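Below sits a lone chain in structure tokens, taken as the form predicted on its own.
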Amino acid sequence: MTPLLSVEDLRVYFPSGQRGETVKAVDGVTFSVGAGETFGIIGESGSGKSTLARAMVGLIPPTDGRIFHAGQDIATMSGAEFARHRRSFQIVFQDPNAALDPRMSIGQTVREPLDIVNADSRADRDRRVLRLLDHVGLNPELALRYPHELSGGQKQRANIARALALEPKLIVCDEVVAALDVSIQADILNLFARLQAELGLAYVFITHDLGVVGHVADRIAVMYLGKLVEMGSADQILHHPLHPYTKALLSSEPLPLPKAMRTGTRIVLEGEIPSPVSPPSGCRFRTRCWMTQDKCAEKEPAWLKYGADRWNACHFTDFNRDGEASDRAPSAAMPPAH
């Protein structure tokens, strides 16, 4: 079956404006997302997640590589074709306040996509707006209010309603709960789960919070400095990580337990994530990795498959699990996603 979204060797570079340098925000990323699936992407700030999110829905043109929406290469579409096509691929941004126009009422904001495509009559569009607000858990009376009159959670629900207006097949969620109070985050995540069950939506869920991605994702990819370093099912990534960076992320997750009841040793990464202008040679994680050896600086680790739909990029994967040799040797280099 053709994936709903396929990303093949995607690269997104930006000129930095200093001495002709280039920011390699996304540097060779490949994955696919099936219909009805939730695909999580985790990583620290500066890893390229948000740039990847915008490229997936066509807001940023790729420097190289290809993006397929339901088997169609979006780079080959005319402007008019892409305008029609992109209705099925929407994005919800991190800051719910910045994503709303303060001069427009909530009803006008949610109706705007319908106005742009001139869907149905004005009265039909207004009725659809009220149904959308109700569907995301907002009182339809809020259609007459303005963004400054809503709470953060209500604003994000309005953004979700707007994303649903054109009946998309996939929604990219870029840190959609990061700016919300913890008490509101669970409500928004439950809303996404309900909408997926009712509408058959697929999600690409981008976050730095392992607790969030573990709650919603079917599969997870771990991103570091523009590249994927590990990918697998949520259970594999959260309970049996292969890559040292994934292990470090998991060990840093806070536990609601007294210190005496905690098990395992926290892995503390030294230093900051390197600059994407001049990433380290070989393995990009080597400057912060406790397992690094000469080979790590000399050669970039290959993106290899370990078992069913499990991928990893580390020279020493066979020795990453509990310090012993893994029983899953690499079986193949990754084929194109499309």
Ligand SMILES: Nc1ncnc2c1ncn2[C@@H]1O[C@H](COP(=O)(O)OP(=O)(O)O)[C@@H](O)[C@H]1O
Given for the second form:
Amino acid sequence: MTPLLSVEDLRVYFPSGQRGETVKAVDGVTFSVGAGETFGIIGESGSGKSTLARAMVGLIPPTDGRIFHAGQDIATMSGAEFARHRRSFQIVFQDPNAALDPRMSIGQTVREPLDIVNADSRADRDRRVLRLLDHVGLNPELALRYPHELSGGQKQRANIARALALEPKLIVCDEVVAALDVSIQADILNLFARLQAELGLAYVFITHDLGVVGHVADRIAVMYLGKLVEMGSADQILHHPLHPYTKALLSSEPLPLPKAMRTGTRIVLEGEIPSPVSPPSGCRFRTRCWMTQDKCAEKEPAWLKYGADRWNACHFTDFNRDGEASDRAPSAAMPPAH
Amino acid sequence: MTATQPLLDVSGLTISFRQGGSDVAVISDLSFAIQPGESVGMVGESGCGKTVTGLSLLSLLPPETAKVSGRIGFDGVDLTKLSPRDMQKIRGRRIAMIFQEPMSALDPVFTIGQQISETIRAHFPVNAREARERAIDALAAVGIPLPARRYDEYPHQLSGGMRQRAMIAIALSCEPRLLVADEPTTALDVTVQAQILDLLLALTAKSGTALLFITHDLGVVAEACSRVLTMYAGQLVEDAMVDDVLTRPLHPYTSGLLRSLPRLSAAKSVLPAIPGRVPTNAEWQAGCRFVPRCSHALIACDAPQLLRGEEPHRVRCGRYSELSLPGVLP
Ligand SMILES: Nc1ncnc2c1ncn2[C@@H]1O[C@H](COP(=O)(O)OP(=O)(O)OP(=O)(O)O)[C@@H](O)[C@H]1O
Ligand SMILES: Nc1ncnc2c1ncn2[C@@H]1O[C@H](COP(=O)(O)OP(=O)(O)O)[C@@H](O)[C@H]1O
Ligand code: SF4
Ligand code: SF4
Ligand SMILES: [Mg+2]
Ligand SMILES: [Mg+2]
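Same protein, different condition: the form predicted on its own was shown, now please give the form predicted in complex with the ligand.
The complete assembly is shown below, putting the previous chain first.
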């Protein structure tokens, strides 16, 4: 079956600085997302998640590699064809204000994509806006309000309504709940789940919150300095991680548990993510990896398949451990949900 | 619980801002204490008054518009009665504060080292050379590599994590008795957050500095604090030991905050969000301010609710003894 979205050896470079340097924000990434699926991407800031997100929906041209929307290479589409196509692949950003024009009412903002397509009458479009607002849990009265009159959660709902206007098949969500309080975050996550059940939407869900990704994702990819280091089912990644970076990331998440239950030892990584202008030789994670050996500086670890849909890039991953309980699975320490 | 005299003893703290000719209340009758060396968390949704409370402890609210009443006892002295000059001697020396965005607290035109030296010289009779040495030691203590070189760098030359370390170095350079930390790790990645938390806890433990840790992250509270204050709409609604509140919260709001964490629900299940939103100041009622969102509300809840219960667990909910509310455990 053709995946809804696939990305093959994608690279996105930006020129930077005066000395003709290149920022390798995304540097060889391959994965695909099926219809109706939620694909999570996690990793530290600066790892290239937002750049990847924008490239996926055609907002930034790739430097190299290919992006397929429903099996079709978007680079081969004509302008008009792509414009039509883009409607099915939407994006929502972290900052609820980013896509809202302060001079446009919420109703106008949500209607704008419909106005551009201009397929039906103005009255039909207005009716559709009210339905969309209702759909995302906004009182239709808010159509007449302006962004500054809305709370962060309400603005994010308006952004989602706008993204839904053209009936997409996939929405890329880049840290969409990061700026929201937990109870509002819970509301928005419930909304995403309901829309997925009702409309069969697929999501690419980018977040640095492991609790959030564990709740929404079917599969998860872990990104570090422009590359994926591990990919697998949400359960595999969160409960049986293979890659040293995934393990460190999971163990640094502070858990809201009483002292006696916080038993896992923590791997505190030293230093911060290096610059993507000149990534370390060999394995990019080696400057912070507590397992690093000489080989790691000399040779880049290959992106290898471990089992049905499980990938990992580390020279020292023990093949046999796949599927077994990892020696470090801090999130498994959370009490089982009822 | 302890016989020691509290380091900080806030009682009846009420804060309002002058806005368009009228006073808008933001903190109502807040009372809590912090023991020497104790680490206390403060949680609550956006706009509940956490930052305003923190700023008031250092007299950092805008004097033209902010009206502060009540008592802020610190080491036996009521800070609200101090002259600006006397307060200046305490700020930075006895009580220090760090913020979410270090750039807003660091001065872009001075080097990191100058800013630490200046703080030290404002409070100790040392010469420039001694201040420099102490500042370099302070940079080393917060884990900044090559501290002698970093001394001469400007804030914009440092990464987010390094800036946060520099701000901690400034705040702890005079070994204050109390550090108010307002979301100091919120903007950081979990990996760097873990480094900064370890650092903060190690340094405050070493100098016996008490911590008021403002955060919206209950995981951070569990990790860094022994007691936690839950704020709702300008009021303290629960004051309890962290382990008690995580396992058996007594206020429906605290329970709601815990239960809405995605970690605690089965993957893909509907999350128990708290319905509605925090009321604006204009919507505050005389009775329990949580009534419109509380699934346990009764008519009696419309009457003013007092903070009650046995130390060290106090709660502002008249029904607390009849309710059995879920915490993080199923
Ligand atoms: N200088 C000011 N003038 C007027 N009102 C203010 C001022 N500072 C804060 N407020 C108001 O006081 C209330 C409490 O604000 P505060 O910043 O303490 O919230 P908070 O709990 O820290 O929220 P967050 O989690 O978003 O940081 C809010 O209603 C806010 O709008
Ligand atoms: N337009 C741009 N020009 C130059 N560098 C960029 C641009 N966009 C992103 N970058 C750089 O690419 C890297 C990855 O950034 P980003 O995709 O935003 O990461 P993330 O979303 O994971 O935090 C960062 O080093 C960032 O500074
Ligand atoms: S390849 Fe080496 S440096 Fe990279 S993750 Fe594996 S052990 Fe660590
Ligand atoms: S006093 Fe009543 S409304 Fe307020 S928290 Fe308690 S039960 Fe809910
Ligand atoms: Mg990003
Ligand atoms: Mg605040």
